[in-house]
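One chain comes next, on its own, written out as structure tokens in the form predicted alone.
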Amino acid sequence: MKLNLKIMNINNPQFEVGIIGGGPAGSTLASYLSQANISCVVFEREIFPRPHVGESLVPATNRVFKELNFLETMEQAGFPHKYGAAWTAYNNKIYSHNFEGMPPDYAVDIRFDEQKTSESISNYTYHVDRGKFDQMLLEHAEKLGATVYQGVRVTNIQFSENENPKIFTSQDDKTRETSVRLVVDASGRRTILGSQLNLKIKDPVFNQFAIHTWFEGFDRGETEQKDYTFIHFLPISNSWIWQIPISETVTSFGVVTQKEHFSKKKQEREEFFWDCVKTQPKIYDKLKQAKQLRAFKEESDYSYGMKQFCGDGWILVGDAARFVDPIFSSGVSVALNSARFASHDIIRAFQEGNLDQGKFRRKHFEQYESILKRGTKNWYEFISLYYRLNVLFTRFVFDPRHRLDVIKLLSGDVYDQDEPSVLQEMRKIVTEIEQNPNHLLHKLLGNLTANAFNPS
């Protein structure tokens, strides 16, 4: 049965919420209102599957599986169990690209069920085939009772005060407008609504480019953390390397630095990955003895804000807000979490019978705006600080006093503060270190500023 409306809109819509993308945060918000009995709508521009990035989550996103009812599914995908994650450095030796002297090796690796919780679902999450991953949740979305279409384009959104939103769509060459009383941007990096509204603010510090690609074979060894996400430090200024498991015999690496390393010819970029790779000759020489399943593939201008989350009629969602630099698997966490953020605000106001004559407004959306800022906050201060620190980052969470707390926001537990104490320590740590040239430490720093970048 559909939910009531206390107050209605003369005028009323085909579906009470338009959602534009079909991926983790919209297909997630999709089905949290469908449980709800709250008619919606998302329209998504391709045809499922299709590749993406972001491919290794944190447990964070097993609230919001266990919520809707997903983690059996997640199960029966058979998707690799992600329990911790590591960092290695690098051999000191000096390699081409200008890479500087390096310092002795650093490792480190943690385990999330370090962290023992009365909340923990599991010790453990996933590492997914995205391509698989999102048609998974776009069809649990479909089977709560949300009303989906592939293949086609959002092309406009026109707000007025007199009628609801509506949203225009074109697919072969037909268009179509489809009114509702919310619309959702979850369109990801492609940020349609905060285009369209001149939303966007691009990030000043990080500007990260990365190459990626999929190899068959690459012998990961029997320990026990060869399923955990690595994380490769590189002898170039806040740069690294990912290897992330997608199944038994295929992993995922990609190579991420700044634009300033990031050549525009194709056959450089290619030399440059493996360049990079070589500064790690363990996996250099079993990763030439693997099959390259896929083109190498490029991501660009990673970091961004919007001057606000929402407004009258309208709300943003997942990377459509919000995206951070990727280090930590915030990605795909940050689209689950903000969605389930977000259905809390559509819910209540639905339930509370509190809208404006039919209408949502920003304020609705008080409590969501005030959770979602907090959260990016925290994961953008812990990742400007980690790119500060450095290598030093490993001898920070070999330190017993805090490693818990860093576990903590490793795991996704970023919302609930208005700033951990343990980014404190971070932060006091780097300006102790910065501030004393003849610090043994202080070469080791990154060069990457740690203030927090934060809109308007």
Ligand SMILES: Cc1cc2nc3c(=O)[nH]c(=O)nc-3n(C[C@H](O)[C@H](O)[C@H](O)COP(=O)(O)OP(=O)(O)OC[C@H]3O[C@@H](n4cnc5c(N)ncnc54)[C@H](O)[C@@H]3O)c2cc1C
Given for the second form:
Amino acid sequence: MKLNLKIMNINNPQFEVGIIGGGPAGSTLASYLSQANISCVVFEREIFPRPHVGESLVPATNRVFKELNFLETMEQAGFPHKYGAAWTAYNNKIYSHNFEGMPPDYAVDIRFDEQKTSESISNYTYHVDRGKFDQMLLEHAEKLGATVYQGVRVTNIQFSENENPKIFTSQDDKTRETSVRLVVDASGRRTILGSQLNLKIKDPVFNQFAIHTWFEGFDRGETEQKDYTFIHFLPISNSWIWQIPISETVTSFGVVTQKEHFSKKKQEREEFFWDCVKTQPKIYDKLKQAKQLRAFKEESDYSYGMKQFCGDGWILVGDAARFVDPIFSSGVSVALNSARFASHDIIRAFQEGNLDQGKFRRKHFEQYESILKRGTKNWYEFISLYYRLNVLFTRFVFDPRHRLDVIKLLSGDVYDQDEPSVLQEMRKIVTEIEQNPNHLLHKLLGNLTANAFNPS
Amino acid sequence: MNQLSIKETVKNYIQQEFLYDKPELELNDDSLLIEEEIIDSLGIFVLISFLDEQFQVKVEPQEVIAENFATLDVITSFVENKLA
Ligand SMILES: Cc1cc2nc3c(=O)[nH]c(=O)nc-3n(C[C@H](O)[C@H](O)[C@H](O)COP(=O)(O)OP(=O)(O)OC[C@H]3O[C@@H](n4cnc5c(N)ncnc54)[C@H](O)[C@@H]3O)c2cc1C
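Right, the form predicted alone is done; let's see the coordinates for the form predicted in complex with the named molecule.
In what comes next, the whole complex appears, and the chain from above leads the way.
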């Protein structure tokens, strides 16, 4: 690796755009910029492929794949197609006997092809091995012209009025600096810039914890839903198991729960995972016969927001901007789409030549900021309502008046409207139930409240 | 529609929808539907839609309380009052 260390003036940075992180957000942005012939550099601390959580996609990713001419690559990679998602009820008193085996009931399945919008280009999306997927996308960015460094960690960013921003990197204990006009933080939950600039706010409501791994030989059955993402509800509140097909034979399993459940019980982590799976005896029996392929991995403290998404000389995309909760598989879609929206503002500023003496200002990202605010607010509201009363979600999916609107949200189509009417409708019902202690569903209200958390 | 037919209609529906896998369970006019979890949380929504479709009865959120849904008898008089 060789970096050009010549000191350059403000009008001539080494790269127009410097991107921290080569995950889905970083490589998508690098691809869009390269397509527009804007020079950019990506610094990725790991050497790919590396494992990563977040394997179930939603259809809104297809729009990005298509624009980047990446759909064919996705097809060739042979990732399992995801035609829908299914929710199964846990075997406790509330849900045990009445609906089992009777469609449409506990296994609520949603096929995305009912929803025909510009967002859903195909009627399916993908389940991905993130090691492979992230590597493919990063290589794609490189092929389109981005400069990519792997194994190079960004340590610090320096902003000053009279010079271009500088990105300090470290590799094998060697430190270098690179000048850019714009710094994009795509470092995921490490939130390099958000932390450095003190923008990060921990979510006051969500404090979830996840433990996950891969299994070989789990029998997913032979039904049409065998390649769906499955969510299995657990009898502890706000807790569930994901089941995501990674290949013909490999399946990813993860338990998500409130962090307090976990720490309160003080159990060994693996034991906790298996105890949770045990509450779904059919899954448990089959999973016990499968072979665990990887060590258990844990994720925690992943729900947060930022005071700002952009500022003078910088912008945040993907998880580096915000993450809430994995329940609706929105993370990679938000990463890809936020990078797409960011690229629009960046490209426009270059095309219109309206930089402020060669500098990017917060005002250049006005559109990005408002679109991302809207999208993340809608996701947040949807997720909150879901955790507050998930039976309502199930009900709306059954209801022909709402089904398509819900599918639209589930597809990742959240950026166009201020608040989709279906969310307002759900909110209204939840409020009524909250206010009426005698309501038959009042006792079902989850302890995660739907308080608005609007950091940005 | 007379009383028998409202009650019978609702009863048949509950049997088909919620007790299809429990033929041995006897459903009486005073069986505690909610308390004994014959109808679960999702079932309440399902039943409300049924009442709407079948009798054009609109159930307001503040009416979704045990007083109106506890038993078959109670549901029947609730529907009758709405239709009166
Ligand atoms: C429990 C859990 C389950 C999830 N399940 C799903 C799911 O099913 N579907 C879904 O879509 N999403 C899911 N997500 C979310 C998903 O993982 C993320 O939203 C997604 O990976 C975000 O992409 P990104 O590019 O923003 O960040 P990342 O994918 O995290 O990429 C960031 C990259 O930056 C690099 N980096 C970090 N620091 C530095 C540095 N200092 N210098 C250089 N490089 C650096 C990292 O190595 C990494 O490669 C889940 C998340 C959690 C916590």
